[in-house]
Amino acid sequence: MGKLRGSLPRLLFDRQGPLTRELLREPGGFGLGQLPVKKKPDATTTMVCGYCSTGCGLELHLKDGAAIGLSPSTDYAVNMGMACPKGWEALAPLDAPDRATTPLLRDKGGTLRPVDWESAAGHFVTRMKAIQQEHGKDAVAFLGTGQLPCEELALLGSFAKFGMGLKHGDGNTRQCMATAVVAYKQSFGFDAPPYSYDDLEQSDVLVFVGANPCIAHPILWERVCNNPHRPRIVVLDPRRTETAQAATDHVPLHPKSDLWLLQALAHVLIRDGLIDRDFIGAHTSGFEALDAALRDFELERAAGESGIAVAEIERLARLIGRGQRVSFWWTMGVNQSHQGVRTAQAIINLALITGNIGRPGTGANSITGQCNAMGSRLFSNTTSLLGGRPWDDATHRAKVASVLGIDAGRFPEEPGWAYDQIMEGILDGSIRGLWVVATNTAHSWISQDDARQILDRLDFLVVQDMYHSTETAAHADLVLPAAGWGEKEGTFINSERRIGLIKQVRRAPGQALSDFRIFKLLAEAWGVGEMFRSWTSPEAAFELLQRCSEAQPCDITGIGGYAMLEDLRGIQWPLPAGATVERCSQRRLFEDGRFHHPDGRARLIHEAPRALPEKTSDAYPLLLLTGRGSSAQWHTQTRTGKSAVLRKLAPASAYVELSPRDAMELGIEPDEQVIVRSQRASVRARAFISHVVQPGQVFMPMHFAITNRLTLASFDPYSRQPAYKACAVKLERLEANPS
């Protein structure tokens, strides 16, 4: 970090209170703008993209030390010169006119007005402590995000849990990856996605379940297209998605019948001897129970539940059983389900009983959603302690306490509430203060109208974000302006466990600070600054995380700091001290057949399928599916909506896909405005008539705020992940409803 120079930083510095000015003077301190203004020669630097979990490498082209453009890296192991539209436009959101540039505090008249950082920090502390004094420490909670670097996630979780004394904190990773986390932990003994992206090019059979990588992860689909083995590509999806259209085999099963179909496949594989008994015997436990449960499995019922004929189920089982290198891939279509964990484990079971794990081109592979969801899973102090350590183990608490230099007595002995439980806590009055960091709850949370009413019940809501214009910021009592990707430094971990660098290549606007610096500022104001004195910079924090990971399955003590990550173009975990790794290497887990349970065996877990929480009826005869709409859109469009290029590539307004048969029966014409009605809300959308959806089903992209007004607040019982993907609706012509 350079010293403050120039008139604007000097002016902003002079306007701060004494506490903030002291922090700004710290070595590596807050430095308003956080970019040296000393001119540098034009150059190029490398970093990873800040959108999805693919984690592509980008070349940032600099002028006077600031990024003026970018291009995809040709020597990065992930993308090898490719980038999706979002990656090409990664800098555009930094220039948006609605950037949050100063703290905003809601006055007595209900208006958000600018204040300085000293006042903002003071109000944060005063209001939050007052709530804790009146209602108990557990009356305040926080919500984080998979959009923050590992170092910021760790500092947020540590300050909130150990400094503020909060028990309850979760992240928006709960909305996308919680199911995969729980499934891996229960089956493998640790949250350990086993694969490398190279497996996409090594398989002779690829099975995608509830995944549409053509749209959601375009660079991964390019890797599939580079597969030289002429693979069979099987897509299990109710919609004939872009991926399904490009596949060799599309299996258009009924929505949320995945578990029926996957268990039927396991039944046929076992029945016909298409399994690897040597691998099962040496490396798994629970096969006898699985075999007994599936022995009397009714294929005819599975066919009825899934809509896939018995003969087709048997054909698919033979395709999997006879493949030499079979890989299974899933994402939100599985995770966002009322029975997502058991569905994910049914996929894992198929890989285990056929011995398709630990070898090139194999694996039970969860594709992550956000750029740093994996970092959130391991280093956010939410569902686990730093390094993926369990909260309820005193030895693990002592280890982290020793590394951080914090009294272990400050550590909760169990994880706090999940996201949905925090929202319920607000509803019943047990949560009175909430700190939301880099996520947009009022748009993305399920059953949105209820979510917004819940947020309005809070005594004090703090929103920390790049933009003052988000749906959640509209409900805030205090808005803290944060720097974004490209305006700070740290590390992201992608889906294949690769740790990559982000760098500061732009100055954050106005008084916006990196989240890391905001957390440090608030810790000082709270009176616990000394507790985090060793967190002098993101790289210093990374060293703490390395020590917390020691002897864990995600051990990264062998990484020689940010310089090594830069030189080797990202490094997959694990890399323990003393281990070596090649530049741009591709490594997978479980090559030795040993898993992370104490006995070294993977668990085969089975449970009978459960019915949909909300079925169709005469009143609501259509099943609404939700998901990604285009590769130019991302989540709530908080960032992609700032790019003129991406706006041109994406639909301009919300639409609903319906089949030609349903359109004809309802008298709906193409592009007609229709009403989509669920038991929770009614919204207007443009009709898009397409054979992509089956009769009896409709689809709406999640990127438009109206979509989650319709969804049903249902959750997987093990992961607490929301089941966004299926609820009952009806369509009505707008002309028939002039009101």
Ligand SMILES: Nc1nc2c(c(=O)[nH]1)N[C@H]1C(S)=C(S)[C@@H](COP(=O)(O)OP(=O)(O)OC[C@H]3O[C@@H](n4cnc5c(=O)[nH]c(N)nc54)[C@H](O)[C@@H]3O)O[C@H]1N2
Given for the second form:
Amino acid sequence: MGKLRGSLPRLLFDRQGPLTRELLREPGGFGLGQLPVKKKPDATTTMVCGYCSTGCGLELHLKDGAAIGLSPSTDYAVNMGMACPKGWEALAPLDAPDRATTPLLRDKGGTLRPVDWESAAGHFVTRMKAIQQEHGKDAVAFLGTGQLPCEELALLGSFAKFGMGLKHGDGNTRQCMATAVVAYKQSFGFDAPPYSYDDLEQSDVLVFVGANPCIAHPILWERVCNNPHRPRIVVLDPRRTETAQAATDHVPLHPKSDLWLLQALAHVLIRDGLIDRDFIGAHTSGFEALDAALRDFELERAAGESGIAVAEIERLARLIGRGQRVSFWWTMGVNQSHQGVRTAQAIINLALITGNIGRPGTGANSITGQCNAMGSRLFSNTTSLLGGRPWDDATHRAKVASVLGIDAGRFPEEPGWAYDQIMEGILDGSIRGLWVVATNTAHSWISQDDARQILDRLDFLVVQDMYHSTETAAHADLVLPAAGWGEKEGTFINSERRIGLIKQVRRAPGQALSDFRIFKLLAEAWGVGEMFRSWTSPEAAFELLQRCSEAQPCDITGIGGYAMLEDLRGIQWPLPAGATVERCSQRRLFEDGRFHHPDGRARLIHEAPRALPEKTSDAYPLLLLTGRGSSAQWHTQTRTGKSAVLRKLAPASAYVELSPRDAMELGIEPDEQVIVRSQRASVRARAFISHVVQPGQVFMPMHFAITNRLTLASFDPYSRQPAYKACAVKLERLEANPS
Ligand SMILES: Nc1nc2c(c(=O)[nH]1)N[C@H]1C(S)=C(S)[C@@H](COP(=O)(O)OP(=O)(O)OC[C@H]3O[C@@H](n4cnc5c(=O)[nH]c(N)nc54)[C@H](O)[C@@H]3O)O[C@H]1N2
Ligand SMILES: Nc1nc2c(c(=O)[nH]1)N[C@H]1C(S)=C(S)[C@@H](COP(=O)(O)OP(=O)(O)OC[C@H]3O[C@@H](n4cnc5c(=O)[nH]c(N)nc54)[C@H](O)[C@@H]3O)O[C@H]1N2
Ligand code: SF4
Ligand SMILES: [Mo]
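Switching conditions: you have the form predicted on its own, so give me the form predicted in complex with this ligand.
Time for the whole complex; same chain goes first.
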């Protein structure tokens, strides 16, 4: 097997190492610098990036009011002059030839044909109302996203729930952040990620659990590299990812064994007295129960379950216990699991029992994913009412109703169904109409063959997207053409709770409208335009949201409109009326040790680990992990796939990463086409043989549609977040399967 080698040029581009960074900073290096040679900009304006939740500031270079290029902001508290390739290439997807430029309606022959907005809105209203009349109001549902600005999300959630009278609406944030939301709410009393990016630079021990920031949040990784304290960096990931390779300590635990390992760490910390009893006594509840549950903890069993030896667990516990400023960071390796919530809470417990919260360089920190995942958590009217308020509390409903000037009688008294329940509802015929906004269900939802069949059962599917070519639009009865990032204004909230501005620096193509204007137009057509009269502009909507946030932990009543966000380079929540904040400041929560439960204490929550829903077997001996493949690819690639530069920086076709040992046993050669088979489907992919994955495991990036044909529809019971990162598969050589 002399040919064993990595067959994709990943490290050079994905590590975002010094060489790449230098090249990327250089206008023209890699062809990434966007300043055109011929045109000279006559103005610049700052706005935040529209891809990931890092929320980098970008300088848009304008000519006659339109963006002709961009570069990273040097004085934005997030990125300080850096951007990853997606940020540099953010304008490219706007010019793509497959932009949706007119509404499209499916005719009787099954072809999508252009129609004007009046006719599109008319069809939307007639068809949806007909379904509601025949099957009840709840027979129509909507799916939103963490990629629209807060103002648009709030308008969508308000029009859909109070105007159209829908009960069921969720977002793609369910695929991503539901676990962190539930974990924080139960542990802290509010969905409150406590950190500031400054903490990445202040820690002396950083523990990353199921997170690969080198690929998924490259600029956060740069912040880690700026840490002057020579920190220990511990990475818990079954794969030896780019981040694991750059860390000081890689812990290659068995997939989905995190809860065992984290509880083992808590056991050793308590056993060896490496905990902060003063902090526990003053600021937490539930320690006695946790202590009792962990007292007879089977360390040997945890070592067996996780594949990490007892001595190594004890070494890690000492590292954490003796650190002065220890921070814990987690992302999808935790959230997308059959026991995600309890795993996240086991991380939170470690921070709490060691008193590592509310001080510089500490925290139990969930890194969010999409540019406005945090905004969708607080301001989308899905899992909570505007301002993070509970649906089932009449006082909160009355408050929002009075701010919006809408009769509280129109408010549902509980949150609607989660994404998976909406899909089930379509299957059993209780949901007949679906409105999908800025998410690509037919690619990204788990167990995709089922998902596509489910979409086809709908009487009426509306897809509102920048592109008419998405996998989901292919199933639509009506496509509504939307403006994208750069073509509209609003606010995003990043991972550290920083609210940043996006602006219109380009004109949307053809008849495409901002989602805000589409919602307004549909509200008029529905006959409830009056209800949204005060939503005159995104900035007017932002003011409503501020008022909805009053006296909540996320109170932003002290923000003086978009102008203040502009002047101060983004502002983290909270900022209540009367409070002051400095330009580019970085603030963390819980410095006073008070959490959001009525008793002011954080709760230590514990539950014993559960078995994987689908174990490997003789028939399907390999465990499939999925996730982000490169820093140049974004999700279903509708945007990044449109940039020639980003395409050069990413693998062109679907691949499956496998270990040299498994390749040897199966007789698979590098780059050979293989069949990956699960109980759901079988797909073809290129074999990428590397030491990044362990024997018995394989990895496929989520960016190619075939990956979710294999995944198993299983969910965390508390958050209902899909467990995308573990199902059983087998690999076969194509030669053995002539088709
Ligand atoms: N380039 C790029 N960046 C992105 C995105 C993108 O599509 N492309 N998407 C954005 C979004 S929405 C999100 S949510 C974030 C996601 O950011 P991340 O969560 O960092 O990315 P993933 O690759 O999904 O998963 C992280 C790691 O979890 C590991 N993992 C799998 N199973 C387990 C397990 O059982 N235990 C542990 N400890 N680890 C496990 C995987 O091996 C993987 O390396 O990225 C954001 N940033
Ligand atoms: N196997 C596997 N599957 C996964 C994951 C995984 O790790 N493994 N990760 C999951 C996670 S964390 C996430 S967040 C999801 C992401 O899954 P999706 O949300 O489906 O992915 P995107 O490609 O970002 O889809 C966004 C859509 O909105 C469109 N769009 C962009 N901007 C706008 C706009 O301003 N207005 C409108 N109307 N449309 C717009 C884009 O063209 C695109 O079609 O995937 C999930 N799926
Ligand atoms: S790290 Fe995220 S926010 Fe920053 S430039 Fe890249 S995609 Fe944009
Ligand atoms: Mo995500």
